[in-house]
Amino acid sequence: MSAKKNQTIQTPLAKAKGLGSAHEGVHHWLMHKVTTLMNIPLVAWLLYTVFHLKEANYTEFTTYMAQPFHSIAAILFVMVTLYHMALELQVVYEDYISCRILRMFKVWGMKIFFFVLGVATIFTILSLGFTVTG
């Protein structure tokens, strides 16, 4: 007769209540919904921009992106989309990686990657706006 691992006296309800002790689940869920809603007008702007500039040359594109509204919209799109992607991937990692140390490294690595990618992309968008002449 073999004893089961991780046997405790706790009821299933007590175990479930203990899982939310960090109080991060609601914040994660709310941020997921907020970023989803924020992406609706941002994706609409992106589609408009792509169709509006489909035959534009480099000068026309940089002039368009140098306008404050379009630069801000592009920066918001990058920030919101990368944050939304990080939230989604974190859920996947937490659900499917059972080793806590590996999961922690994957989540932190993914967050660092998206942060660096976001900074580089925002820098590129800003450099387009500041280098346009004429």
Contents of the next structure:
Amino acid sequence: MSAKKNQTIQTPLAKAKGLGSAHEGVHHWLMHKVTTLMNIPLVAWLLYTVFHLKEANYTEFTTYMAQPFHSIAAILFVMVTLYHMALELQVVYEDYISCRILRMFKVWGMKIFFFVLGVATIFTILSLGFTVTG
Amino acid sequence: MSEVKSTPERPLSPHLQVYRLPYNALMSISGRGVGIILSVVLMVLLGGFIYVAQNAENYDQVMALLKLPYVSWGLWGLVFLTFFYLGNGIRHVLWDIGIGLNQKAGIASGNIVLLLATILTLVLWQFSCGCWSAQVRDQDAPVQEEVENVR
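May I ask for the structure of the form predicted in complex with its partner chain now, the form predicted on its own having been displayed?
Next comes the full complex, and the chain you just saw is listed first.
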């Protein structure tokens, strides 16, 4: 009907495409909530660790971190918080950066940086865990 | 996502330039602000962890830095912000489930979050025997002990 009026070669389907839901975002939201809940015990662990080690020397620190429970908790903390942070900051960037290209590079740059930081931290935790002390 | 042509002059999503900030809006935006602060802190924390784990020299260096009075007070501020952010996150989860979705409940839960964050920070402070800056005072403690021994 309107195709006749507008004399366009575009089909109605082509006009409608890309205007609907992005079909993503539920996962983003759900992961944000799941990591929020996972962070409750992990932050508790972090606070315990900080206060437990506040007067520790280097050897005490490394032996504490080398215990499997604490190594695993530390790795989980790094993974979960960095993931949560990436989701959170992505929303901030999307809300406040109106330039599409800049926003894209900001989000990608942040995620790549978090990957690098996460891998470096986990490597450090593992190297403490697998170092034979004493 | 469909691209809507937007001019940069338009107010952006949370409309900070357009609306005044009543209590709930203020809580909302400070939650986001705290999130941004804590994400910077986390990056520093992880970087610091990697640095500290390398050798004892680095470790002692950072520990000395953390025991400076102003730094330790700053850390207590971060503990408060962490509790605030955690509480706010739980509040959001509850909202998404459908609990507390009206203005009165929003104000109430916001107050609960602020109150709990304050209480938990103070409880932790108490449990850690004063605070980190108390350790700075403790460095003078041997003198007092000696005085007591003499008595």
